[in-house]
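Just the one chain here, the form predicted on its own, laid out as structure tokens.
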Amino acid sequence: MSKTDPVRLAVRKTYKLYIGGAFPRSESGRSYPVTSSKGDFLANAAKASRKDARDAVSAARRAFPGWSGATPYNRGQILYRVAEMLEGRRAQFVAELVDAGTGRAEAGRNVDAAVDRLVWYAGWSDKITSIVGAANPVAGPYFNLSTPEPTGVVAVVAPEDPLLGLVSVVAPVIVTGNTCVVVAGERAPLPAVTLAEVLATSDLPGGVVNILTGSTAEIAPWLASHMDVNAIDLTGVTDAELAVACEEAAAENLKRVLRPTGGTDWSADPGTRRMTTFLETKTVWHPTGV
């Protein structure tokens, strides 16, 4: 740079919520500082409120008919597109994971694993029905068919693993036709906001995934007690008392609950459990005819 070149100020990124395909600030106007693993200031993240959680649930409910009615093949195509877009921003995700305290080599492996995880779930989109569904033998002149259907709106408390863990809890929920409201990891929320930007530019309809940043202890109970939430994944709840309180609140409208297990190895083969947990089984009887 020569002495005559103007000094340019960096354009600081504004981190917002992701609700209904848009990026609003919290209605409360609150934010909280996000720091690196070394304590350096990185950004101010929006601190979602109860009203933001309600708005996110409403957006997820509006998106549910269209998303659940899409063909499984189409949902798989969109998840694959998300993987493409995520890989295209690999350097940015690596930098954010490094800021969160992950070694650079490990951060690169985590981003690659997140891309692979999305591709893996995309491949399951048109196969899970064949694995979970069944033609049941019955004593009578009937066909008896059991087929899986999405549960509805799923609240997801994401783990503190800011990318691979996040992808590993969101992808199985949406690939089967559910929509979701995600509470991002409180300590390192920036990769979640960047993932929201990926989702917004990858053909995923607005409202299918809604991402809130802020206090897990504040937001999770409201989602657990919300009467228009059909299921809740408590994976990211590390406080035992909070987990119990959320389960008790979820019982009010018989939500499906995936309990926190702790110590999950997100790089391991995930299996089908997270997909089948948020599926309902519909059984149909039909005369065989003559």
Second form
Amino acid sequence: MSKTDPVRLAVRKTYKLYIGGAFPRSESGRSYPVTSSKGDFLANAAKASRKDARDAVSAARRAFPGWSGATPYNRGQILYRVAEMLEGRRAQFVAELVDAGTGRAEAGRNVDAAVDRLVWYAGWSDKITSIVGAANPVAGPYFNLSTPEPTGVVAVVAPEDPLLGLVSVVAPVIVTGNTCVVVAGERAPLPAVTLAEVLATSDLPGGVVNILTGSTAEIAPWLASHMDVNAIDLTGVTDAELAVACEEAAAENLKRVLRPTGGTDWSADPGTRRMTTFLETKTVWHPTGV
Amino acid sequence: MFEYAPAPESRAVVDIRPSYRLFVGGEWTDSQGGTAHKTVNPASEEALSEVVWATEADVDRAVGAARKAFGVWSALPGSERAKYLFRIARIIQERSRELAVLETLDNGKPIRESRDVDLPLVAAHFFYYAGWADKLGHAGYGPDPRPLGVAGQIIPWNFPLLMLAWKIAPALACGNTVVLKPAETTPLTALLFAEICQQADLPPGVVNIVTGAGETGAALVNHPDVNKIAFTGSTEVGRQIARSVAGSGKRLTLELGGKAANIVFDDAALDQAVEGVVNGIFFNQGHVCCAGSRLLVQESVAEELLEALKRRLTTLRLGDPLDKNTDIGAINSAAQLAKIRELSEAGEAEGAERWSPACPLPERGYWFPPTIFTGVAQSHRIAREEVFGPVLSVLTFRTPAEAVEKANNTPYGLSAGVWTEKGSRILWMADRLRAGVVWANTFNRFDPTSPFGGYKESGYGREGGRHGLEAYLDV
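Given the form predicted on its own above, produce the structure of the same protein in the form predicted in complex with the partner chain.
Now the complete complex, all chains and molecules, led by this one.
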């Protein structure tokens, strides 16, 4: 007969990748230890490989027709749902941000701001076309209309701001109908994996957002040179040489590149630039006549 | 068939100098170490003039002049910049016949096209962007959007003056100054434009024209004091430019190649579709990045359409570009002709069937007959690579979904055409075609108010319309 331990041992979470709506480990079997700002062990995060990055790109490509073809209203509803789910897990995110080194009060403000940012972007889904599209008064008997369309599959190197920064780079990419492969901030990737759980329970179709954890310097160049990736956001690349290497690699198939600017204030009004960088303009002509 | 008497446009309106220097800082200046090269009339191989290929030192001087002018130009009230651009537009209209004849001489395109398409669009483009210069605060880029600085602009040989207008007009309207490099085979209208800038009293250094080939272009792209590069040309060179600009912080817009599908459904007005297909691929000898070089025709009407198309091709008149009856002019250069021949031979070698109307070619000059390939597979080089010549590849499809699949099966994404009488199908197709311009029941239409530019490897950025301002504003 054994005695019951008075302190219950916690059941820890395995932090995995998020690809195509599922949570696989890295196919490479690799992981890396994530520690708190004080150096305490938190978890072993998956260390994504080139193959994982390629799988994520295929998942994003498969999800693109459905997501870009969904109505803007539907995309807005789903982003709003993401905000709801995030709000519901407020305490969990605060705890994870505190683990990552954010002060408790600051962590609370961060989660609130992340929720609010999602709500803000959700509202853009059915408005951006009116803002950046145009009816063009051509000098001839033609109907002529320009509308924005999503660029396609976007690789996003997220900044080391584990929640607000992450949400601020992902939401503008997907709200317009792009799908993405995100490289989470390397130092504190755990909130990104938890955000994946939020996404997975928000009616967001699998593959629209794919999240990789691991070494930014290792994964970013694979995505920058991947021929089925249409654009890359280098916001989270802090190493200037790596940023240049990625931009050079991106030239091979003329990816749209959002260059790192350094020191973004994630609490500031984001403007529309993060959306418009990943939009194409399509202009349709038709003759008028009877 | 009717017999046509020759109706050549007079070239007396054009006064071509035996040689040209570089237009830097508002005046004609000598090159430092550049060599002179002939520019020829591709219809006769006659040398028209000599231009110098600018060196790195020349480019540096031109960028310096542009930098010096930038302060003054960007500080001018928009309404004053507007008036300069309006002036330029007016002078272009006044000298349009001269410019059209010169364009045809240097490029080989039919006078009918340079006179009726290129020149009116060039003037319209300057008029359009002139009007934006004092309204930039209303363009949706903030209350007081700022220019970028010095723009390095590199343009191709297929629409020399029109591409110059697409580059210079928005750049100047936004308050930038420019160094423009025309293509080495078609420098003459850009040099005449320099004279127009002088006539308009444009402040010195606002527009600088440096002639030359790839090395001159590379010097411009790599110059550290250039803030923006705008390039129109091949995807291959576009890639190189994107690579060299990486890490420099320079802004970049690229308008590159295409392999557009022109899709004809069985319910299309076939006679109109035939005209559209002809205009799509034989306009400007097919030297058009957005040319409808892949005809996708619904299987049930393929035979009928091809018959009508071939009949129409027998009526096209190929020959002297200055003749007002000419439909198809000369291929712009020996190098381009060699490329068209090579790809056409590859088309035959890979098993496609080649057809051209009986079409005697002039003995001198660079010529290629209008050509159709049938039985083309998607894997053939002529279905994948940009020929940039009067060569049409014909493929068939059964369902709209198959048409979309085939149309999008290319790394390019510049333009597409759809021919059907069913409105909902047009919009369904337009939604799914991954291309920057979709022409429905028309093709190859251009307008300064209408944004133009590609998806995927056809480049990025838009020229024309409100969208075209973004490329030259710090936003």
